[in-house]
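So this first bit is one chain, no partners, the form predicted on its own, shown in structure tokens.
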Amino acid sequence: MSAFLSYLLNGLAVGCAIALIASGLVTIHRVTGVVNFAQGTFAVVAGLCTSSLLGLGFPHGLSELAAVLAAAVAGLLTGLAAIGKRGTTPLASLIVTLGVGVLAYAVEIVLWGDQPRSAPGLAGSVTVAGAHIQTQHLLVIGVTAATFVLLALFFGRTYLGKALTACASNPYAARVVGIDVRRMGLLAFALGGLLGGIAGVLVTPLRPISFDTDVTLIVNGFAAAVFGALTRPVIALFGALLLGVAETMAAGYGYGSHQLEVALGLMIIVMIVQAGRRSAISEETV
């Protein structure tokens, strides 16, 4: 029972990191209609920056903050490349984000090499009902919870947040009232980079980061985002937690080499069930 609880708590921490990636995808897609396949790159950039800054002797806190800001800048630059030119279609922008991800591989290899890097996090562990959980996992869960609360306050209480929500709900009406939809799209990309950066600095102490780690991150993040129909961050959060727990359970009970397949298979089943319920509801309302 203690092993099960340990896998569950660790899975929740993994799911929280996935949720941050997914929330960045949802934020960008809601405002711009673009699926940003460079989202995992932002986490990798932040993780590698954190490792380098700590290695140079910079203190914790400052290193992570600088790394997250670097990821936000990377998000903004990706937005400029993807939607900077007016009239660019969402499909063309999607292809641009794929190109940015490939370009990032080359840049990361030049700057950091092709070997995985890690960074020290919070040491120690705590015992919960007989189950041991790393302190870093608790930090991931706490920071993710705080981030989602701050996002809710940002979108619900601030002018910029309400402007982003307006662009997501009805971009044409947003233009009529004077909101620059393109500028809001760039802000969404920067915010997506920020969220990806937070995921990166939290995950790097738990698992080594290399230039190609973004593949696993974007696959998991996209699956969770699709669970929320790429529009509902809270539903994407639940999907990410489900993914994280499924992967950790699969690894813990001897299926480590197939944990991604197990998790994605579970997500497909859930989405099929969801689609069936929507069809039933639609038929009832006709």
Contents of the next structure:
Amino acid sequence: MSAFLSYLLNGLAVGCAIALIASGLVTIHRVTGVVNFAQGTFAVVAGLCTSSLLGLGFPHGLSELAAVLAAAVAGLLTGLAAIGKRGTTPLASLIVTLGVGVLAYAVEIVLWGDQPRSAPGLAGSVTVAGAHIQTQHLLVIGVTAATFVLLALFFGRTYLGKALTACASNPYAARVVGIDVRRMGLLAFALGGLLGGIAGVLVTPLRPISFDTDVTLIVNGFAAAVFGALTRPVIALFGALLLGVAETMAAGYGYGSHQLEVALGLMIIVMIVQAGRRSAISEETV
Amino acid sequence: MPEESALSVSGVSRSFGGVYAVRDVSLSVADGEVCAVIGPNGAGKSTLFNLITGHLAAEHGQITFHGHRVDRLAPHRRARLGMSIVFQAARVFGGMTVRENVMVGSHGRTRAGFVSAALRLPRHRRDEREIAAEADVALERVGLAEWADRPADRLPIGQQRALQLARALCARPRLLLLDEPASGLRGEERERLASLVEELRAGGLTILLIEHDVAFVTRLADRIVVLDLGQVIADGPPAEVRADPLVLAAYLGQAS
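Show the form predicted together with its partner chain, please, because up to now only the form predicted on its own has appeared in this conversation.
Now the complete complex, all chains and molecules, led by this one.
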């Protein structure tokens, strides 16, 4: 029972990191229609930055904050490349984001080498009902919960959030009321970078991160995001938590080498089901 | 006359695949005037409308708005200069209430900065309250006050158009562009729209409306421009235009 509880909490922590990646994907996709395959890169950039900054002797807090901001800048740059030129189709932008991801490999290898790097997080663990839980896991869950609350307030309550929602809902009409849709798209990319960065900073102390960790992150994040059809953050959050728990359980009960396959398998099933449902809907409305 | 015109279109052309949809069209709308562009289906009305709003680029010609050259500006820049548009299709923002939709209409003229909006500083909150109050006034005018807190995408089509009108008014436009405002509306809704347009005209608002329905337009417009096959075939007061043999031929030719 205590093993189950500790797997569950570990799984939730993993799921939270996936949820942050997924929320970045959803934010960017809603506003711009682009599936951003460089989303995992933002987390990697943030993770590697934290590790370097802490290595240089900068204090905790400052290092993490700077790393998250670096990821936001990476998001903005990716956005400039992907949607900076007016009239780029979402499909062309998607290919650009793939290209940015590959280019990022080269840059990361030059700057940080190809070996995995880690960073110290919160040390210690607490015992709840006989289960040992690393404090860092609790930190991940807490920060993710806070991030999602802030995100919901931002989109639901602030004027800027409304303008972003307007772009997501009807870009044509958004232009008509004077909203610069391209600038809002760039803002969405920066926000996506920020969210990816938070995920990276939180995960690095748990799992050493290297230039190609983005593949695992994007596959998991994408799997969670397709749960919410790439547009619904709350469903994506539940998808991510489910995925995190399922993977951790699989690992805990002896299928450790198959985590990525679990994610891929779930993703494919969800996509097939949703594709079927969507074509049924479009037939009805036509 | 050029000094006092709010909108001036001169020699504008646009073709699709070698066929002109709009060819060498010139028209001007004076400040405070209600001008209507009519024409049979396929006359180029929608193309002209999109050229003015910036959703299509003109191949030749100039468009000036209150002295600014606008024909190379993106749609959102034209909106910020004071062009507000009501589309024929339902273009409301889903996932927001009716009031929030109208509030977004003020986007072009609010200068609430990124930081103040994100942090919800007091100044920003005050702005937001003012905008909400203004949105309620606009909703009252179009008769949607009691719907303010409902989700916008659940409104019937006629009310979605009224909502777009409220959104346009909340932007405090210098020119209101209406794209086939009466199409698809029932008698009573149509009547309400007509009296609203009359009220706006009385308030001095400059309006350009594109319309298929000649009867609707004759009652509202100070001046009518008739398009046929992408060109202007008549331009004048309603009574004069209605008696013009070219106009009659264009409409009768279409009907037969």
